[in-house]
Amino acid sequence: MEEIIPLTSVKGVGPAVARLFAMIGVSTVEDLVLNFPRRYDDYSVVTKITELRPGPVTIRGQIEKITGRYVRRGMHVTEAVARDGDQSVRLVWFNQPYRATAMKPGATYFISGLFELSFQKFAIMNPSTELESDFPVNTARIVPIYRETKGLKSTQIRRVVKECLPSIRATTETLPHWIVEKHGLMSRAEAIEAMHFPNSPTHLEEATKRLGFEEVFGLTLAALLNKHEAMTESSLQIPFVAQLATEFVSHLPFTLTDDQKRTIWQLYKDMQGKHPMNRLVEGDVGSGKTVVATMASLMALEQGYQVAFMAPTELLARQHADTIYALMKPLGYESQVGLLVGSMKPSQKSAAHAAIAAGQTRFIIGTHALIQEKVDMQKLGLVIIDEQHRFGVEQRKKLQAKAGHMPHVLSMTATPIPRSLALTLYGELDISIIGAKPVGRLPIITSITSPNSVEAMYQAADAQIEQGRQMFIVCPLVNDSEAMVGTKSAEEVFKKMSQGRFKHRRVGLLHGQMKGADKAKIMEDFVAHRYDILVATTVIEVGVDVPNATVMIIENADRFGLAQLHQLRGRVGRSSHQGYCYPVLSDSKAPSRRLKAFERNNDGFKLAELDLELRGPGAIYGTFQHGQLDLRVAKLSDTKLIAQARQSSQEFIESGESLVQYSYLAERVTKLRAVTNLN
């Protein structure tokens, strides 16, 4: 299957059918055979007619007679009788008139379908039928169910896959033979065939294991090759100055947690090393990552190097600039802190560029504007990338390239990542976790609210505002023009709150369609308490820090994922004041398992594990915008498989074996090296 074979070369696939396949992303034979089923129906047990019970069944029987007729309103009914020995059963199809001529009376068929009541008599309804002498694809087996589109059903997809069995069986091995043998894996060819036509649940499980192992092996091998390559680079060794760190800590208005102290020490050791730091700091919302990053930056600034701190939005960049300026001021470094964002006036940008080029601004905080060619950072010693999954790989490379050498790189994320996922996604990174919240932070009280209970929620929220606190109301949509039925928009809610329920309060509106400067001004006014309530979209999801905000109302909460709900909740309770979060349901139905878990759990890492379990790796990878990682089979909750694949990747590198002899694997690893982190 190394050559590209168009799907139209397969028997039964003409231009019209090919267009239907293209709608589900299948254009070649390789696309088809790697288009694995989304689920399976088990019709593998062949039952005697005398033993039939209601539900999915498969029988082996001779067709005795078959008739077709039209009934009321043009509906066509085809009926047949199937017999095994002395017993018979009715078969009924609706609107499938071709059945009457397609089936051969007297021939023996496998027949699979639902055994249920029809016209007050039991029958097998709308069954699939295949001659006993054929290779069955729709009956008498575990039947694959594919992603479908109008005009293209799983029955047709299965027939076309069957035509491609010779190509599947000719598939060459992609893993080194010693890895296949060591882990008792089936061949790639057998695994692909078993994914489409498994002989048993065990057969399917073994196929899933083989292909999942291969996926994780390729991903971790790419990550480890990147890490080994990075280890060949020489670093700018930045020494640790204990007195400077002690002085910085002495001016903090809070006590560092043990997790923060451990992470800071790991950063200092990395920056003193012979190779460039490449570390990811994972910290739940409000865990204090910015302080850790600032302490790391301090050592680079002390040695005369520049630091680039890159945030995903202007709003977040401005907030970081304010926070870092305040942290640096007691030590006299505040004059070296500068901001560079896209919405600045041309004259402001020119002045900022000049200050950066002259080395006057050495702690540069900004967005993607930092990557522009005109920004001259020749003494770049440390790159900090906040919410690093929100940047494309090419953007990160450009930022590193500005230095003309490999700077130290610190990536940070407030989105908790399950350990199994972190090892796979970020295999080339050293990982630090800040799990503990700062001393004095109270767990946020979360209470699921039905539409019938919103007035009590509003009363509780208003009582908080009366005490001088502030509130967020988050909506899934900006305006009604994009609205789905029953989904609230920020503009609609703003109008209702400002002119109705909370007309006695100061209500602001913030969403992503506003200009950068306008968003910054509204957020600035909210931080300054010129608004009591801010109605917003998820533009406030990451990093926004308003210590006085204690109430978070999330409209249509059932439309958000767990990770996003947790991020939104993290916008409140960021001081010694008690925080409250009210996820509001779209209707009066019982809340989902996901929302119940959110209500009772404040630990982002536990919620991330549950999110992975509930939604699968595809959703998680989508969240991290990690390009063509293409995990179709691997279950990232399978920590044993991940550990085996990762260990095998390390052993492959240590063996010195060349990837060249495994062309498919080599091509995939090359692609993956481009979309994994930083190198």
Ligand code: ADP
Second form
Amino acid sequence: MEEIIPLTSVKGVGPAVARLFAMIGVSTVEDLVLNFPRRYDDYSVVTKITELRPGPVTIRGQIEKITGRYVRRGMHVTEAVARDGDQSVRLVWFNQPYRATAMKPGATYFISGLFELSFQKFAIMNPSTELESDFPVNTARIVPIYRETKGLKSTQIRRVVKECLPSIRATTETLPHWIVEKHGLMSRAEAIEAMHFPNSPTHLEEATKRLGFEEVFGLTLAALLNKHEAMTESSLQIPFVAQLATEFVSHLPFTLTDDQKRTIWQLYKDMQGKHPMNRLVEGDVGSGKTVVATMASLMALEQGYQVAFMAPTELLARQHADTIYALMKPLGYESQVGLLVGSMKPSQKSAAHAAIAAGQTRFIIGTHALIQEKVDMQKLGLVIIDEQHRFGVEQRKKLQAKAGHMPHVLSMTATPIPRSLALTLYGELDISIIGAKPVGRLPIITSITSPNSVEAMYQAADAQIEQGRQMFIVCPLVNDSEAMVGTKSAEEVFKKMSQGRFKHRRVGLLHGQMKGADKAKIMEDFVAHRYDILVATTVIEVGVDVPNATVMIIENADRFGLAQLHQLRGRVGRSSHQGYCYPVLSDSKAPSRRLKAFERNNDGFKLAELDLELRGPGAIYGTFQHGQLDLRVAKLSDTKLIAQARQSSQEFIESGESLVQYSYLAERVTKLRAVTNLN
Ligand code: ADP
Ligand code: MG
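If the structure you just shared is the form predicted alone, then what does the corresponding form predicted in complex with adenosine-5'-diphosphate look like?
Every chain and every other molecule in the complex is listed next, the one we just looked at coming first.
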């Protein structure tokens, strides 16, 4: 299957059918055979007609008498009788007039369908039928159900997959033979066939295991290879200056948590090492990652190195610049801190560039576009990537090229991923977890609110504002032209709040389509408490830190994913004031399991695990699309499989075998090594 065979070369697939397949993302034979079923119907047990019980059944019978007629306008009924021995059963199809001519009376068929009451008599309803054979695909087996599209049903997909069985069976092995043997894995060819046409549930399970193993093997191999490569790089060793750290801490308005201290200590150790640091700090929203990163930067600055701090949005970059400026001030390091973002005025921007070139600004804060900026980073010692999970090999190479050496890299994320999973996905990173929140934080009170009871919510919110607190109202859209029926837009809500319910309060509006500088101004005004209420889109989702805000209203909460909801909620409860979160439903229907889980749980790690359960294989807390990691079958909740695959990739590397001889694997591993969340 190495060569690309267009689907039209398969018997019975003309251009029209090929176009339908293209709609489900299948244009080559390889696409087709790797387009695994979404689910299966078990019609494998062939029952005698005398033994039929209500439910899904399969019989082997001869067709007698098949007739079709319209019972009324638009309602066609085909009826037939199927016989095995001296027993017979009625078959009924609705609105499938072709049935009557498609089936040959007297021939023996496999017939699979639901055996149930129809017009007071039992019958097999709308059954699939196919001439008796050694290899039925629609009946008398575990039947694959594919993703379908108008005009392309699973029946036809099965027929085409069956045509491709010769190429499926000729599939070459992609894993090293010794690994296949050691873990008693099915061959790739058998596994692919079994995914489409399993002989039994165990057969299917084994196939899933084999293909899942291969996927995770590739993933972990990519991570380990990245790690090995990093071990060949040498670093700018940055010494730890205890006195500097002590002084910094002495000026903090709070005491660091134990997790923060432990993490900072790990960063200092890494930065003193011979190889560049590549560490991910995972900490739930509000756990205090910014101060940790700032402390790491201190040591780099002290040695005269540059620090680049990259945030996902300009809004956040600006905010970080303010925070870090304030944190650095007591040490007199604040003059080294500078902002560099796209929306700055040309004059400001060239001033920023000049300050960097002159070595005056050495702590540069910007968006992820910073590595594309034409700034001299010959002295880059540390790169901090906020709200990012992974910095792919390509990005690392770019950095290295730019700096002339590999700087230390610190990534930070508030998307908590269960540890075993994190190790698989980010195997090349060292991981620190900030689990505990600062003391004195009260758990946020979350109450799902139906559209009929918003008034009570507004009253509670207004009481908070009365006490001097502030509130966010988040909407899924900017304006009504993006219209989804029943979905609130920020502009509409802003109008309603500022002219209606909250006309006695100061209400601001913030959304992604505004100019960068305008956004910054609004945010600045909100931080300075010139607004009581900020109506916003999800531009404020990540990172924004306004400790005085205690109320978060999320309109059309059902439109958001669990991770996003948790991030939004994390905008409040960032001080010792009690925080409140009100997810407002789009309609008065009962809330989903997802929302109820959100209401009950304040812990990001717990929610991540729940999300994994709720959304099943491949879904990791909204972090990755299947496409990016290329996972079709692996269940990332299958810790045993993951451990085996990881162990094997370690063994593979130790074996010294070259990846080149496994071209399929090599190609995938190369792709995965470059995976990054940037861009
Ligand atoms: P995140 O981990 O979400 O990036 P931040 O770094 O923005 O969180 O910190 C959230 C808030 O908590 C900030 O206002 C910060 O000043 C404060 N904070 C950080 N560490 C502590 C601590 N140890 N005790 C009290 N407040 C803290
Ligand atoms: Mg943050």
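No experiment lies behind these values; they were computed from the predicted model shown. Residue numbers count along the first chain shown, from 1. Basically, rigid core = biggest C-alpha set you can superpose within 1.5 Å across the two forms.
Chemist: Taking the rigid core as the frame, does Q237 move its C-alpha by 2 Å or more between these two forms?
Modeler: Q237: C-alpha displaced by less than 2 Å between these two forms.
Chemist: When the rigid core is used for the superposition, does S447 move between these two forms (threshold: C-alpha shift of 2 Å or more)?
Modeler: No, the C-alpha moves less than 2 Å.
Chemist: Can a Cα shift of no less than 2 Å be assigned to V77 between these two forms, given superposition on the rigid core?
Modeler: Yes, its C-alpha moves 2 Å or more.
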